[in-house]
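A lone chain, given as structure tokens: the form predicted on its own.
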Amino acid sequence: MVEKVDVSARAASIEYAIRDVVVPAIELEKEGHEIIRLNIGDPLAYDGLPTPEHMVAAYKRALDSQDNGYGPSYGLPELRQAIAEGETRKGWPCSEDDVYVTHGVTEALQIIFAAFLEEGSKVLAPGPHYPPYMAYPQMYGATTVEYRLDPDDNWRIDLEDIASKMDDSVRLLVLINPNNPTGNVATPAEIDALIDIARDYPKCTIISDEIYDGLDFTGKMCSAASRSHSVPVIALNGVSKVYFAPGWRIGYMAWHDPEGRLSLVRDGVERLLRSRLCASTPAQHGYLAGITGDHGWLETHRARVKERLDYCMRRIGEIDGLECEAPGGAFYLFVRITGESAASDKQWVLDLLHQHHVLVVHGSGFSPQYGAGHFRMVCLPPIETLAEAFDRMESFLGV
């Protein structure tokens, strides 16, 4: 008998919901079922929302020119002058040396974890939130704590409760606004109050998550950075989300470090940054096209997601079985099961998708505690697509 090599403890015990309910979906695809998406945040999956065209246009520009070779292991100059530029006109005086750009908000992350995060180390992130903010930080020796939003109230952040998990040992807040994945999106006063609780602990830094930061429908997005007179503040972003390019996996860290904290750890980021060499040099022209030329088609783009996600809203306020807070932005609705189905919300996605080819993501997947008892969806499709998705599960509810 062959004996089987051992997988590291790191790796078999990452777990990612969006994607692991991705498995059952595409065996039903190859009996020959038609399954209706709506668990992924990939605009481009769906019809009405593509990757506007001057974009493209700067890729393909640079693929033809073959401006493949590698890029600076920081990002394109022009690109993170661009960004920096960008970051300065949400309210904090950001530098073109602020800037890293990097393979998506994902890597992003990642190597800020490596960068900070010892054995005992805390990360204090929303609960629900986006599954890398659980999996990634226990690969360096460090544990995950969830701060309740609060489902009663539009996910509204629950101070309180992240007043009273801080200690000396948490070296990264997680602000994810808005959220995925509940879509709420946190106000000027209540970033104001996150800060003054970081105050207090000299070796905490804030990650603010802006990722989705040109979908906000509340009028109350602002930067995180641009509230901090002293906490530092690393701010996430990219093309994926708000540019509607997500496979171009672009992204970038804007560092604010009003009171110079930070030298030590980013010149570990800047070593971890050269060690993998760059980002994609042609996407990155594609991410500066966005950045520097109109903008007029994202109202268009922002104004389709909103229709759709309001037709979302109507269609869950009609069924019985279902309840749902009005996200603030973004393109998800996070969806509570009402009576004797929340009782295990992964079954009830396993059987809405067996039963009626419906695949949604379930909401304990983005925390066993805080998000059990819901499923999480994109609004994205068109309107046929949704009304089809909600027909079924009127059905598979009874209704």
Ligand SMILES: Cc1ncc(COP(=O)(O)O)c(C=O)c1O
Contents of the next structure:
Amino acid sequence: MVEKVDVSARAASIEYAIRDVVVPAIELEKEGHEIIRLNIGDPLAYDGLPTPEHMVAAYKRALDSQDNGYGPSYGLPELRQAIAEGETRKGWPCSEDDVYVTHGVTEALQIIFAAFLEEGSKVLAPGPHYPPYMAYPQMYGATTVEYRLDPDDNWRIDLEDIASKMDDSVRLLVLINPNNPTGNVATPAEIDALIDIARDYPKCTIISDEIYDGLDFTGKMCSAASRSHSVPVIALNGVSKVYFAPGWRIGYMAWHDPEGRLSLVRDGVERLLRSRLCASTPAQHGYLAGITGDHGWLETHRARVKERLDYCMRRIGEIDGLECEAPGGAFYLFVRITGESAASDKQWVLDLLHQHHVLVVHGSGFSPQYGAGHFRMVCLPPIETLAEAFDRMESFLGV
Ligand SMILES: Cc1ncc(COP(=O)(O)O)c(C=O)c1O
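Could the form predicted in complex with the ligand be shown next, to go alongside the form predicted on its own?
To see the whole picture, the full complex is given below, headed by that same chain.
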């Protein structure tokens, strides 16, 4: 018998619900079934939401001109400058030096967690939340504590719950705005209140993940950094969602540190960035073209997403057994299962997949405590595909 090499506890405990449910879906596809995949927040997986042509052309030009070498560790200077100007337009004084380009927001998160967290540190993140906010901190001996989003009030941030869970070991307070998976958009007043809470804890930095900011349908979306005059805020954003190019793997963190509290941790971040060399050079050129180019195309994309979102809300409203708070942004619906089967949302999702070949993600994968009894679906496919998915859900629920 071969003696197996042990896996580290840290790797063995990692879960990513959004892709974990794909494993049984692939098995069914191998058997010849056609699965409607509504699990992943990738607009390119569906018709009608392509990466803008001028961005693709810039990426190709970089390839054609052999711009395929390593780039600077913190990002191409012209891209850092363009990002800084974009953040400044959002209302805070961002300079090129405040911006670090990464392989997506996901890599930025890994670097931030590695630099901020020690054994015993806490991250306070919304419940429900995008899964890496729970999965990664534990790799550094830290824990993620969830603060409550109110399921009966459009998943609004429960500020009292945040206040009751703050202490000096909370190093990072996370805002995801617009939120994945709920689509809630925080108001400026709510962001101000969150910053007020953090102000009493000098070791606490706010992470504001604004990767869906251009997909705000409420008109209320504002940059958290623009609201803070003392508490440090790290804004996260990138090419994946609002520029419709998630496969390019380009994102950034922009550091707003009005009182200069973060110089030590920033040195650590820069060391980590240098040690992982750089982000993809040609992809950065593509993103630069997106940021500096005309944004007229975004209106069409946004309108298409909104039309599909509205269609989903209408269909859910007509189905006995499902309910959904209206999302204010992003491209997800976090749907409540109202019947008895809500007790096991994962089983519900697997049964829907096996019996009717529609793939969604169980809500408990976004938070065992606050997401249970729900599922998350994307509203990205064309309406004909969504119509078929809802018809199948109706059959599944026997309505
Ligand atoms: C809130 C949030 N942050 C970050 C990401 C991932 O960003 P990136 O593709 O830049 O790594 C996602 C992807 O779904 C997300 O929903």
